[in-house]
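In structure tokens, the next block holds one chain alone, the form predicted on its own.
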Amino acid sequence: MKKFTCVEDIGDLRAAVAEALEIKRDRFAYSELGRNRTLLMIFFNSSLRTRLSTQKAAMNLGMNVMVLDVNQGAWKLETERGVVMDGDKAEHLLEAIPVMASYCDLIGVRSFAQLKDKAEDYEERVIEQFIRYSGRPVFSMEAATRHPLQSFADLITIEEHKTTERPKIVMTWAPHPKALPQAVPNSFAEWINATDYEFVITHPEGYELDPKFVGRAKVEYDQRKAFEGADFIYAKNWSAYADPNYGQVISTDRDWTVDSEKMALTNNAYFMHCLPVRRNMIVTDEVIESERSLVIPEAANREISAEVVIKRLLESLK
């Protein structure tokens, strides 16, 4: 595996869930395959379970790991060609990018969409970037259009969890004050759709995604009715995607709070939200802090996840 960006790059799902299950058995079994080599993460945005479980997992395989916050530790980088730099931006992504890869042997790249401009977003200019020029793997610690490592360890804990061969997984919307990117719901919808589950996704209307990643999932706009029956319900919010309202928050209707009433419509389901929550807006209190709530297995699974990862892209450098 020579990069990581969704779901096509990691391969056989039963086999790398499988890979996945092994290594949280003994997450140090290959802890000399990283010996002398550097992870270099670089982060154009924010972070808390990203940073710590993919540098524990890099860790576990014995990696040295870097970390640089764009904006923060480093210059204001350019990514865009062509750009008079004239402005607060000191150093272009196109010099930063070969320097970078100069001082290790992989790369992972968070960066966010920015809701301005759908097809910049969706062209992933930032981390296409680092794959053309860097000449190392890279991988995504989330980028403008997906969250891979999120729903690798998503996929996982769907699999410890699940007490039949299909369950019946829904991905529904629900309210947020601020606009977010589709990264997550898109890269959920992608990896669902790659397996044979049940899968619903349901929102109000408005806020239908990229068809693409949507795929072969029902699209419910009765949230109870798309609860019912239901094993696992994926709470998270998002923007809209559909142009004239590109990247806008067209509604906040706490009607789809996720609350106790509706998850007994389920068949008993477990909750999951990849985190950080707004309580009592994406989900009640009562539901998140249930004993079928997953979100800290589902966040624990991140290391899991990110060693999988980290450790092919390790065994394609030999």
Given for the second form:
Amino acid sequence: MKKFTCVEDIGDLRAAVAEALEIKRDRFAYSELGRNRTLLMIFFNSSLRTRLSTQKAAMNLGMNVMVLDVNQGAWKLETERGVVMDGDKAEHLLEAIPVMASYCDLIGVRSFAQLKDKAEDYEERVIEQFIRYSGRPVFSMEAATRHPLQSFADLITIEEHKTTERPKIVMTWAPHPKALPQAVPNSFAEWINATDYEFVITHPEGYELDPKFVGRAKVEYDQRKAFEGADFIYAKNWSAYADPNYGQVISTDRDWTVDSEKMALTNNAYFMHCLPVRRNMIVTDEVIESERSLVIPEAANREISAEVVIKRLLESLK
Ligand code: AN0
Ligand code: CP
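Now the other one: the form predicted in complex with ligand AN0, given that the block above is the form predicted on its own.
Complete assembly follows, chain above in first position.
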């Protein structure tokens, strides 16, 4: 594996999950693989889980790790070519990328959608430039349109908890006061569509995702109807994708908050969310604290998904 930005990069999902479960049984089994190798993690946006779990995964593999928060202490970076750099950005990505690459073997990048220009976001201009100009294996730590380390951890968590061959998985939009990217729901949809599980997406009208990611999923506008018989409820907010509202909050309707009354419509479903989560906007205290809530094991599996990905990228260096 030379890069990791989307589900195709991981190849066979069953093999990937099997490898994850093997690593989970002994996460130090490959502690020699990364010896004298350096991971550089570059953050254009905040993070708690990705930062810690990815660093931990790299340390499990014996790597050295460097972290750069571009917006805290580094020069502000211009990302567009051809710009006259007379503003506040002191350095261009076209110099910064090869310089950073010269100090490391692998690069992880977190760079969210700007939510202003759909074409620019959906072309993945930032991470694509890292892939093109670094000469190093690059992996996404959430890019503009996908968050594959999260989706991989979500799939591992589902595999560990499912009690039927083909569980019913429902991804529901839920309210949030600020505009968030579509990366997490796009990516979750892309990964679940690569399984043979029953998959339903529910959201208010106007929150339709890119059809490329919706794929074979059934879209159900009635949230309560969607919840009927569900084995897993995956909640997430996202801003509008459809024009003319791209990147905007068009509803904060708390009738869409996941609560116990709605969970009672399901097949005793597990509750999932990638975190960070706003309680009593996305989900009630009662549901997130219930014994069916998987938010903590899901976050813990981020170490495992990252370790599989970094291991495979290290193996490609040999
Ligand atoms: C981000 C998002 O929705 O993409 C990161 C989630 C992992 N969430 C927030 O910015 C709150
Ligand atoms: N789920 C997730 O990626 O969390 P962070 O934004 O804290 O990394």
